[in-house]
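Below sits a lone chain in structure tokens, taken as the form predicted on its own.
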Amino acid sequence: MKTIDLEKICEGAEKIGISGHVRPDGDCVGSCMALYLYLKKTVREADISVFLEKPAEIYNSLQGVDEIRTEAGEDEVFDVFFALDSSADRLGEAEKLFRQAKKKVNIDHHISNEQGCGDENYVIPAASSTSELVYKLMKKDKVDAEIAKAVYIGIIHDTGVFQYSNTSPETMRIGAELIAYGFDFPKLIEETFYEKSYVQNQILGRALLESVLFMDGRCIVSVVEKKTMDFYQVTPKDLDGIVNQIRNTKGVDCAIFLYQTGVLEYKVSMRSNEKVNVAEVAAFFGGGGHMRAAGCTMSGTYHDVINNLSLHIEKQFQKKD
């Protein structure tokens, strides 16, 4: 995959837009904010905007996060528009801005978006995160502590603080470069990755208590219904991390977590080891992601959803076994 030149792409641009996928996670927020801060330093003459759904409060320490726009104007036309950590169809309201931009740029690492969706594409599925890719495109003499901090948040959230298999030696080298900028990285890890509110721990405990093993203990599933979310007064953002926690169950090759988003509609998150390519499973149902971390939205009862997923997970097991 050929690289791209950020400064050359933005040369002469008066309006630059940046966006990521709906329900932005750490990598999405980190990559968007890192690129935003970098372009503000290097393309000073341009008006630059970031469009995202309101990120979780844990990201409030990032510089510029209070400048994120949550609504997109119908008639805005951008000279350059960046889609980060996402294909165009997952940009939400910002999709229309991306599609009508004069120049479209896609930076991503999802295997389900391997071809890219822009005029210029920098998509490397083997990379740990989109934040890592954004950092590799930056001129290092222009990077400062705030940019480094945003990149670092993105990397730690998509690598599980460097524990997932998408962590490469290069990822570790980049991590070392980033902490050399002097921000308080232990505090950043604690506050954005591990720390949970009391109610988040309650709903996590409920999800663990009600989890069920199936397929001879090789899979585990947990579901949170809308009435349970209402009882604990939690939002989807409060459910982050549950699927990773149930994935830690000994003997489990694939973990599935669902929460209800509407009548007979569920948001599905999956995590796996090398035995199951969950990106392939999610893609069958219109979703996507990485080989070991993917998701989709599915319709039906809870049992319908699990039965449909099970058919495709079983095929993955048969391939490996």
Given for the second form:
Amino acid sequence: MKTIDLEKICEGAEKIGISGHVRPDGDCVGSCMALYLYLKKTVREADISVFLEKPAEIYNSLQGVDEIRTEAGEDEVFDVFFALDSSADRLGEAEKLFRQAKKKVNIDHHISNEQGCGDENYVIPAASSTSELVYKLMKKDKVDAEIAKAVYIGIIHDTGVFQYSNTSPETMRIGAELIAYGFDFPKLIEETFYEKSYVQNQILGRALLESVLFMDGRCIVSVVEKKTMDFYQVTPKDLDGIVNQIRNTKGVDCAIFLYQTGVLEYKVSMRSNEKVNVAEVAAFFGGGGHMRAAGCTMSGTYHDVINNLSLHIEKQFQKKD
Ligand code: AMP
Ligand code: MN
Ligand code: MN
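Having seen the form predicted on its own, I'd like the form predicted together with ligand AMP now, please.
Shown next: the complete complex, the earlier chain at its head.
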């Protein structure tokens, strides 16, 4: 069984860095904070920093989020640097810190990053989440309620609260171990996963209303343009979850959600239920992800983007039909 040894990796390290992907989601924030809290307890002599883009406010109840560094110093050299839930090229600001670190460690579950980008790699595409992997590397007698809560957040966000097909019996066993620490898990699920602000619900409504079925109802697409985001005063963080909602449409296998990130540029999120391997489609356009959830950034008009994606989605259907 492939594994890595956190204690050995961090032995003697004076400066440790942790980072995850740009536009951090629940698994990214959860795994980074869980590892941060754990290493602060177990490698007490080290100076430890977490680098991330500012997480959404829903994660504010996690211990240590106020210590996250959003900017990286040019010439900081770390003895050990962890890239979590990400390949090196999606670390944003922290990419240079990772690349110049004395020891690079990659913990991830993206099938598009199967080889790993570190000197030490723990990349398991079958795992529900990076948070689950980070938890498996921890000595259980060192885990406390705050660490458990961070791991739990990561798992619920990447599994849609233990619903998606990436949920394994082991994910459920770990979930059971985690809630035994006694944090308020129903509140955590409600506040970080289901609850939406008024404008988030409004823009979700717009996206649902304007969604379009195609390929005989097997695909659905919806787009939010920059001007609409400005009108509702929402940021990309407010659009999380829309793609899952349009995927719920009966008869649909593949859902595509786009939001505009620049002139002729869109962030693409794809989800599939059964047939389309969206990781392959996203990888073709320079992105990546998992079989059932993947993303990329594409250039062109909305119609260019949909036409280009459709060709590849159609091929996936042909393979499976
Ligand atoms: P999203 O649609 O952004 O929620 O992403 C779905 C999944 O695909 C997540 O696991 C992301 O980490 C991954 N993903 C999204 N965009 C990219 C990208 N450009 N490169 C690699 N993985 C991505
Ligand atoms: Mn992620
Ligand atoms: Mn993840």
